[in-house]
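Just the one chain here, laid out as structure tokens, in the form predicted alone.
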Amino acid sequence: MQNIDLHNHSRVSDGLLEPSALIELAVSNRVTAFALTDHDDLEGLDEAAQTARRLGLEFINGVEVSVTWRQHTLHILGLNIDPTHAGLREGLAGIREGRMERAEKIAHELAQAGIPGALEGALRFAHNPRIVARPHFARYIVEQGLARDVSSVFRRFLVKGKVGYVQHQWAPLQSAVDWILAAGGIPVLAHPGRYTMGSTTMNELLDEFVRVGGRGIEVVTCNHTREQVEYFADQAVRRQLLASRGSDYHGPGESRLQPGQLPPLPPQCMPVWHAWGNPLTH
């Protein structure tokens, strides 16, 4: 039986484990094919691929691209990409340039709320200084004893409407999809159940995603309820989108499920890995 997990993060972005350790965990959980999809960065793929080859795990090159659509922050997975593609690499570099600017603004807002030193603290938790993300701030705030865990930090400080939230302009949806397609990959809308929008807006998003070249949707992921799985499975069938399955794993103590512990895709879905045949190590 295949156990395919196509959404995971290492320390190259905002995960807690090195790429090689993430592969070892996947193997221990009997994952049969695995994608590393760090935010806006490709630098962990070589290490992960080498470890996967050594341990006999099928490995899929991936990335998670940050996108702004109508003031909503979205994430688009690029699966089975060519990580050497110049256009993709240039696009991701442009996104990363804005990350430090956003981090400085978050730190300023947190300082105004009585949490000083947040940028320096976040950078201590960021293995890759090019990717300073909200989880790094959250880990610093937990360290300071101001919250019980990362999830509670997000709820109290870092989501829309809270003191540490900063609106940021990421890549346009069309650009992200174009970069992924040009690199030979499959653009997949990540964890659609997480986006705070009504059903009308979600339908408009899915319409536009298909129109600009999107090809897949993440149906099974760690934070989708059973009802959301069924809803997005239906959307995938209706819109002829490929269905993906990914744990969105970030690390021990911060993720509800480990790689490979998700339920299967609903049977009516066409799995995204069918787009490239049997998963292959690249």
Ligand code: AMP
The other form holds:
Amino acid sequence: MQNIDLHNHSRVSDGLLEPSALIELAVSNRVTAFALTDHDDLEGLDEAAQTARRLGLEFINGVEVSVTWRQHTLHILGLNIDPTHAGLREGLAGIREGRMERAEKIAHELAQAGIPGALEGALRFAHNPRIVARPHFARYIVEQGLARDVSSVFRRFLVKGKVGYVQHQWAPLQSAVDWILAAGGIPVLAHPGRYTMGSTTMNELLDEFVRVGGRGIEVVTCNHTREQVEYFADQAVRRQLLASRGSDYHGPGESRLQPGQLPPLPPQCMPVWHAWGNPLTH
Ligand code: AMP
Ligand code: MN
Ligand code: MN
Ligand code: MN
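Starting from the form predicted alone above, please write out the structure of the form predicted in complex with the named molecule.
Full assembly next; the chain just shown is listed first.
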């Protein structure tokens, strides 16, 4: 039985495990093909690929690109990319620069709300100083005893409408898709069920995603309900988009599901892994 998981984070971005530990976990969970998809950075791919090769796990190079579309933050997975591609690497470097500026603003907001030292605190949790992400702030706030867990920090401080939320301009959708395609990868709209938009806007997003060169939708992912899986499977079939499956695993204690612990893709879907044609995953 194949068990393919194409969305996972290491501590190169906001995950908790190092790339090799993530691969070991995937193997012990009987994952048969695995993509590392850190946010806006490719630094973990070599280590993950080496460990995967050693343990006989099929490995797919991936990335999760932060995008601003209208007023929404979207995540676009680039699957089966060439991690040496200069255009992709430059695009991601640009996104990373913006991250540090945003982190300074978040820390400023939190200080005003009575939480000092948040930039230094978040940086202590960020193994890769190029990627300071909201979960690093959340871990610092939990460590300070100011919240019970990471998800309650998000609810209280880090989401739109709360004190520590800073509006930020990520990459344009067209650029993210272009970089991924140029690097030989497949652009996949990550966790579409998580975006807070009505069905009209979602339809406009999917129209535009297809128009700019998007190729797939993440149909099965950790926080999709059964209804959302059916809805996005239907959208994928209608729009002839490939379907992906990924846990969006971030680490022990922070993710409900471990790598590979997901329902299968609905049978009407065309799996994205068919597009890179490795006979092992057919
Ligand atoms: P950033 O890219 O720095 O804005 O951080 C986004 C990351 O924060 C996502 O990739 C998730 O890992 C995490 N995240 C976003 N919203 C939540 C939430 N409500 N609860 C827990 N983690 C979240
Ligand atoms: Mn994340
Ligand atoms: Mn995401
Ligand atoms: Mn993710």
